[in-house]
Amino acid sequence: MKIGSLIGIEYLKTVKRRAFWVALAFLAFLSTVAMGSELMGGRRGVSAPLVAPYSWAMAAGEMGPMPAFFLALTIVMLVTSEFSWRTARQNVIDGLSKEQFFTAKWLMATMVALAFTIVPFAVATGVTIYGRVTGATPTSTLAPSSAPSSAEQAATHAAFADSTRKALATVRTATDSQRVLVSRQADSTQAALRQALRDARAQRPRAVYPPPDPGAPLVSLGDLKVFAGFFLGSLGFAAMAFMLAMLLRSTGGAIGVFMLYFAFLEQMIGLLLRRFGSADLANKVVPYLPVNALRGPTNPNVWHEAHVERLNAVAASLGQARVTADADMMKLVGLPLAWIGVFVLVTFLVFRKRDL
């Protein structure tokens, strides 16, 4: 059977599954909330404005591993249902070979990974267009608020002392007088602490963001590189979820193992290497483990030079260190591709020997 026919079969199976659309819609909703918050924060001057040509890089940085969770969940449900509903065996009985069935499932995983990669960037583009249509985001130029003068402080203290004396004059017993005095002193201390906190915040430097360019393209070459890197990382997580689903054939088991490894096991491996080996050994080994390797190409800083320049301009306004990114192509591209190959090959070899 031709590849086009296999893609058509898996496309029909996927679009008819409600779980696929629910997961995709929930990812779109969370992406909209995250990008909308960035847009509003930029307009208030409290965060970087979400504007082109940085919106895709900001989307990749803001979303982080969240799409990988929805992606793995969806792929596991789509694959394991073939075994729980006995449709995998029926497809082979109807004429598909085991190799063709495996190829069809992997093509499905690739298509789902592409869909879950497109959604966050499409939302970021839509929010960027909305921000451009409704008005350019201003640069943050908030000046520190001035501290109260000595005369104002003296007047405040005098007013407080007068109010305290009046209150004490109305108290009839020594116990009540002591209680009111302690309460007033506590209020005065809290007010002084709050004022000191406001003064400290006012003295902090505020970030100055480069002004947005209304004529900037919505999608630049750097954006396309960010998208390709994010898709590569997503495809790697899809391959990991695909392997677990095909080997375990249980929705709960595959999702549990994926989340356990994704969230804890790799970090535990690093801790064990530091505990029984050395920190140098852990620093050499951990970057080559699957999750760390697959997260590498999802970092927008290694692809989008203009975004890095913007981050460094903001860091300079705050007196912070410059942003640097590791651009080792062998790690960024070769290592994720190697892990994808391992996941798919192991899955194929085991699947071919097992009964349906």
Second form
Amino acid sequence: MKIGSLIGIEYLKTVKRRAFWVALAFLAFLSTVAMGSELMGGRRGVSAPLVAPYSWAMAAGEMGPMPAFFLALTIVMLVTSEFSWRTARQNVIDGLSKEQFFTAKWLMATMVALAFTIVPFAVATGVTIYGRVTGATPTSTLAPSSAPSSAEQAATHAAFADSTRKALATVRTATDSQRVLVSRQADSTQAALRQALRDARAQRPRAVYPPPDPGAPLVSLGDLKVFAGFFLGSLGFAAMAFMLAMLLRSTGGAIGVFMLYFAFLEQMIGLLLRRFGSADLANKVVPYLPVNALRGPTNPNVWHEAHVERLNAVAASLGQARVTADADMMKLVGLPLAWIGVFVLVTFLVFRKRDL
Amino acid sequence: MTILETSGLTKRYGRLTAVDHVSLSVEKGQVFGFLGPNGSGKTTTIGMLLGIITPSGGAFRMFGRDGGDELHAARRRIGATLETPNFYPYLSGRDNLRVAARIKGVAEDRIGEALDIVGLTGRQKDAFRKYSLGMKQRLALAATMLGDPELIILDEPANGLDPEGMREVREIILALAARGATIFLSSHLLNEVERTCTHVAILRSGKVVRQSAVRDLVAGATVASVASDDLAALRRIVAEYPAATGTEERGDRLFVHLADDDLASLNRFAHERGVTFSHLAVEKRTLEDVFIEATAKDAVGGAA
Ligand SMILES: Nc1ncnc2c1ncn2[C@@H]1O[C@H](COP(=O)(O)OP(=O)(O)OP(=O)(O)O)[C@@H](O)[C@H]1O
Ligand SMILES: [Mg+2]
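Could the form predicted in complex with its partner chain be shown next, to go alongside the form predicted on its own?
Zooming out: every chain and molecule, the one shown earlier first.
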């Protein structure tokens, strides 16, 4: 049977599955919130605004582990249901070989990983176009790191002391009638504090962004590299979810193990190595573990020089450390590919041996 | 022509031997009933034939081919269900058949015809999950007949159907057989099997204990019910009768198991020896009698 027919069969199964579209829509919604808030008003912890030609790199940086999680959830669901409904059995009875069923399912996982990469990048493009058309300018003022700088903290203290002093002075020098008015304001320490914070924010050092270039292409070569890297990482998480789903054949089990490993176990391995081995050993091994290895290529900084330059310009204007990116191709591309190979091969060997 | 042939087919689950050296032979055009009590290994046997359970031992041939890719290609010429109807609950009946048709490489314009035969045309757009059990079974039948397969394998096709549904399923199966398909079906509905099947194999604890044409199974097991004024003389001459394989006494009747169904000869034999029957009737044994006898706990090994 041709690859095209296998894809056709999986397409028919997937496009009519409401849960697939719900997961995709939810991802689109969260992407819009994450990137839209950049444009709409800025929020704490946001690294820098979305302005083409940097929007895709920004999108990849913004999304964090969320798409990987949604992707894993969707793939687990699409795979395990074939076992709980016994349709995997029926597909083989109807004439697919186990190898063909496996191939079809892995192709499906690849397509879903692609869809889950396209969606956040499409949202980023949309938000950027919106920004260009409406002339909305970035308003977030925080630097790449989310913690306020020491200069910022000093400014806040000074502003607070200053506004309190002013308020007290007003009270002291006011006439009676004024005093009633002022005391309403001054007696409320909350109000004073709020005012102080507002003042402090106004005095906070503003990040200096290189001016946006309205003539820049919406998508550059660097952007495409960011996209490809993000897809590679996603494919890796897809392979991990695919393996768990094919081997455990239970939705709860596969999602549980994925979450546990993704959020917890890999860090645990690092801690245990540090504890019972050495820090040196931990530093050597941990970057090669799947979650770290697969998140490597999803970091936009390793692909997009212009983006890194821009981040560094912002960092410099705030007196912060430069962003560095380790662009070791073996680690960024070879390692994820190796993990994908391992996951898919192990799954294939076990799947072929087991009864359906 | 032998469509399906197994020799020594065996499946072990740990210490349990679910299927124990099963050797079957199904010829073209037969409607073959595969009988056995719950847990006797029917589904496991069919699962091995369909390539979803790996045999622990033995071999089988389909359409004269065995092993690997060839066998896999042979499976395209088969329509089959295993245990329950297995479909995508969120897809409509028609879309489920489209998935099956694409896998089988059958043109999608054959779907309408299959839906028509099983009487689901009116509900084809409804999601499978909204179907009643009977409708699900009928959709499974529709899927098996896509692409006019030469062999149709059905695992308990009438499971959970009402009498009307059973009759419909029986008619569909007979219609498929009339079109030239060979049918292999497992069941424990003996009445149904007796009415639809030409041949049967009876399985007990994974072993085949009987295998023959339905006609022979039932006919070869004629029981004559006789009575006479002189019961003692009756017992004596029946014991001497060469074709008698056993007797039972109930009231004033003697039930004589015969190796043939020649009552006249029995009558002549008694008459020549001066015993006159006051009653002579044939009690045709049903498949159920044969089945119960063959699968009874003490029928060790079975005399197939
Ligand atoms: N995956 C399995 N693991 C262990 N034992 C199994 C497995 N599948 C079946 N068995 C056992 O094999 C035996 C045969 O089961 P099978 O399902 O083939 O019986 P069956 O004749 O189809 O019964 P039924 O009429 O109830 O459908 C049973 O004892 C069953 O418990
Ligand atoms: Mg069964």
